[in-house]
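A single chain, nothing else alongside it, follows as structure tokens in the form predicted alone.
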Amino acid sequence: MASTFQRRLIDALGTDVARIEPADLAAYGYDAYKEDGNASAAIVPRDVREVATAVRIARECDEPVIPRGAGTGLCGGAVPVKGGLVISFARMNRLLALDVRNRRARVQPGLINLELSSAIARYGVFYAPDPSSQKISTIGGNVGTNAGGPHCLSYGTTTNHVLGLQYVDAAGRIHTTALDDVGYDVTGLLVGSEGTLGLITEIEVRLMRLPEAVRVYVAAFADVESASEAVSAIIGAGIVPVALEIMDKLITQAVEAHYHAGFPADAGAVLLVETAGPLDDMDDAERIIAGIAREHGALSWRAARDAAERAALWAARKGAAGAIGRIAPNYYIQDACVPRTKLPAVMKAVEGIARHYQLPVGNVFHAGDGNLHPLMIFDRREPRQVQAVIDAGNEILQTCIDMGGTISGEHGIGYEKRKTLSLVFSVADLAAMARVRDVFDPMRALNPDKIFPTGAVCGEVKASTAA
């Protein structure tokens, strides 16, 4: 029998929109990295004017808010965990406007990262932002998480080409914002923020002009430990390439036998490096950046030939934790960030880490700043290796505190890391930020118990008024 809650969904939006069969919501109850949430109802809206009834329903009945992407989420950030309304932006999928001239797009939430590119190239122009789950995660997701990429090194992440938004609060009102607006910068505090703080429901971002030529190259290495120093050393001669990502060679060899995609599938580490620009540079970066490489011991070092293959290797670096199902049913990746000259440092730790649980642990990272990515190799049927998994993932985030770290480079922090959040930040800093939560959600109804520990916030906020 539905609920009160329910039935006023169906009466308000209709059984096109809202969803509360228990099959139909099952389906809502996990992203890719938890899978136990119970939504109360979903509604997949076709506009704005939807998704402000159906929150303004959810607040009446007391039922939490939980944004949805496409669920490709690694933090758990779309799980609803205490139930409630689950709101799929799947329909709200379209490009709004273009504004080629002033490198400009309006977007719903719903758009799938790579359609907008694929969409916009042949007017000369791109969307630079591009996690590894760019063909299908959703830009709205992006926004939620302030996802980075491989290319983020030059070209930043997902905060540095968001311009506006327009956003429904907990109180079902909309709002718009423009990086234009006189006072404090509410566009950049809804980035990153994960639904916490309001539902968006159009994007405008930035965009950027195609580059004149674009060179992809391969360099192997011995280990992991040389191909981070030559990253440390390109950088440190003042070259930023567009993209420099390391591979180790678990991770190179599964991802070559599925891709076949070129790579020296018996080197210790691979590096890729993207350099883009002016054609008459091409040449000059090529060589400053091979030279440094093989100064740091680069066993060999090829360009590809075209874009055909330039593609493919990417295809395959962007791939790489789904060819890790060639080895073993599960893997559990990490994210997190250390200054990127300890890289050869936390590459050590993690490789003991590893040994001491017993678990093999390919890497596969953004070297060029930080960005790491272990992917922890298991069978989730064996106990052992669950737990091994767990402690092993809480040490290497430890060992990247300690060497000047964060806890999250690009995945957020969503329900996964909540408990982390006071590795690295302050009761006066916890409190700060719950505070600002309050101001746009007092009642703390939208995507609870992400971001913050459970039950911590409160008595954080208290320490910090008492004082």
Second form
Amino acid sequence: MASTFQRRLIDALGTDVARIEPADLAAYGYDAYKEDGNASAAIVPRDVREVATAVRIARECDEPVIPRGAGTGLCGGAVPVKGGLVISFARMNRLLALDVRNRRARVQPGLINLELSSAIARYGVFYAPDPSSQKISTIGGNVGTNAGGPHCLSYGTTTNHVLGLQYVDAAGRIHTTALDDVGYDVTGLLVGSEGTLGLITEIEVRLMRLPEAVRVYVAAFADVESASEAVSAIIGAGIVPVALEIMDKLITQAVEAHYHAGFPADAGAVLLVETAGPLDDMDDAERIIAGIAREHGALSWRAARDAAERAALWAARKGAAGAIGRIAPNYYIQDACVPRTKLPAVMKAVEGIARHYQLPVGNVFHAGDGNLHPLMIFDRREPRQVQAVIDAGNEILQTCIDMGGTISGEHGIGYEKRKTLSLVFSVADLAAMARVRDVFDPMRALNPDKIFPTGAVCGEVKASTAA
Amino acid sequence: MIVSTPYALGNRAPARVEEPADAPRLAGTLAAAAESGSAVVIFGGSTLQSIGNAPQRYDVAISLRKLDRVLQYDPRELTIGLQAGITLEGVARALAQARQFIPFDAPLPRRATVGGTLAAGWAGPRRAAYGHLRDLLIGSTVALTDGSLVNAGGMVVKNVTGYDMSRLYVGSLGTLGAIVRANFKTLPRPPRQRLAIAPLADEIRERTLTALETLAIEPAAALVVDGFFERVPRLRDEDARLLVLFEGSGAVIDRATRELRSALGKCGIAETLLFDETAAADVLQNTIDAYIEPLEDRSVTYRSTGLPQTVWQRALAVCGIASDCDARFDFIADIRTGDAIVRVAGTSGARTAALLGELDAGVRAAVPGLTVLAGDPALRAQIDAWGTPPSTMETLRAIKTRFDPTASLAPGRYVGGL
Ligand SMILES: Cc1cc2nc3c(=O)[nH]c(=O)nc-3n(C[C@H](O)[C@H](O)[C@H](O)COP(=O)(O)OP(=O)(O)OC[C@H]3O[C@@H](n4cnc5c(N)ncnc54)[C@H](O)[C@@H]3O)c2cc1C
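Show the other one: the form predicted in complex with its partner chain, since we just had the form predicted alone.
Shown next: the complete complex, the earlier chain at its head.
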């Protein structure tokens, strides 16, 4: 029997927008990290007014609200862990306005990342943030997690490309905010807030002009460590290509088996380099970068012939997690970030940790940013393996922290790392964030139990750290 | 009465000036002031204190002069950790050896500090090419009025761990806390710099600016300066000069110059003056200094941000109203970022004071979002620096209340009287 809350949603929005059947709700209970969420109801709104209406009803019925993009998040961010109303932005997926001369576009949150750049390429512009999930993840979700991607090395992450937002607050009121507004940077606070400060219903994004020339290179190395050393050396020499990505042997073989993109499948590690800019600089850039790669043990160096081959290499790189999914029973992707000179050391440490826990580990990561993604393969039916993955993951995070790094470079904190956050921030640091939360969501009705542990007042944070 | 000591603001001078030697002491000073109900203004190099209103109460000035060190810098990381009181020139010097830079692009870099530049939300002309300062800011430490020192971000270039708190303090003008440390991504310095200046007559302006949009090599900055002759030299008898900055390799600069000259030639501009390397940097810096340069005691400078394509409309609207009010004007139109800077002045301080009321009402009606950037303190005291509060005012107020409940940080300076 429908609850009052469910009935009110149906009455206000109709059965096309509001979903209450258990079979329907199952579709809103998972993301790419966690699958056991339990929504009390879900809506698939067509416009911001429907979002506002639903939020008001949820508030009156004391139900939390959980915004959802495509559910590709890797930390449980979109999962309703405490019941409540899931708001899926799947239908609010339009490109609303394109202004090529001023290099901006206004989009709805449900627009798939790649669809934006595909739609505007013929005008000579593109949207830079390109998470590997860009074929399926939404720009709203990307804003929620401040998503990164291979090309963020030189272009910056999502937050550097958001110029303004429309959002619905915890009370169901609609607001707009823009970087050009006077006053505190509300826009900057909302980006990366993982749905805990507001529901983003429109995004004004910055566009960039497509570069005149693009080159992609593939270098083979004996192992991840030497490839990492090459990356540290390239950055250390003051060279910032557009992308610097590493895949180890396990990943490369899985990727090649599926995509046949032309990566050297027998190499211990592969370095994928992209340079872009004026044509005049391309040869010099190749000479310098290839030189550094060779000095650090590159066994081969090859340029992609044309746009088609470049696209194939990138499609394969971005499909790496999917390719692993085809050969492994289960896998778990960790996300952490270290200062870039620490990359070789951290990769060595990761290898040691994986060996200690007897877990096969693959590495596919945004090396130029020092952003690692060890991917551990396990079988979830084996409790001991599950525990090993958790322990190894924590050990990797602690190692990164000890090296001056942090516990998430791009996937966010979500549900997964909410108790780990206190490893990098003091009680006072977290209390400052709580002040912001108090402004936007004093009742903790927006995406509760994400980023911060429940009731994260100072004392409790301390207690959970000590425990 | 306008008081003039280095720490005076509007008609108020502080009873006390504190120069804490380290971050914990600074936090302690803030907490003590808040506790005792004193009002505090935080000082860097005092180059951008003209932004916002003068504080309504003002007892203690806290200078970050002594917090002027580079805390962490390994050039191979392309990141740097700085105390907030270090000058922009000091940072540039530290980065120069490794051929790196941070595009602060703020006025008076010998005096201006990192903390002050961030707190002012300074946005310079090269941000179209390199990003806003907040995009290069990867971590911060801030002293709050409860005496706590809070960290956000870190020394890594990608970081999604809770809210991006560092951005909250950027542009907050010291009304939420005192920035004591800032960590940045640094950028490899382009090998070469060239700045081209050409006269720009009104009749060919539109055509010329459209032509610039299609250059294959995008300029690092492109500005039109009209007036400000004390900073940017006059060319021929034209008031307006086009400044185009290119940065990159030798090959790119040479090609960019050829393409620029050919594009300008087609628009009827035959002569282009070229400045290379430090000479180029000097012209750019002089232009940036002009943003806040007052004209004796008789000017007020407005700033408007917006779409690049509307920068002319906004700049000319302000200039037109100034003319109608019998004021003279100088302006800078940043055609890549959309910033318009207009300095208005009467024939004397008294004359400006007399016409400012009408002028201010006129320009604010014509150009929403206009703010006051600089000018004579007595004149600035006549008008509100911010104009109509934004639609997010309620949220801004709530933020202020959470961070500075007793309103001890520069009360009244910020938007909407915060
Ligand atoms: C194969 C694969 C590869 C990936 N590669 C990358 C990568 O390279 N870089 C990277 O950064 N991430 C990557 N991810 C992680 C994930 O794709 C990103 O976190 C992405 O931004 C999530 O988008 P989504 O639309 O799926 O959002 P969801 O997972 O649905 O939601 C993500 C978070 O944002 C919130 N949210 C969603 N929509 C809104 C909204 N409109 N308003 C407010 N909050 C909202 C949610 O509550 C949740 O907290 C990858 C994931 C997979 C499965």
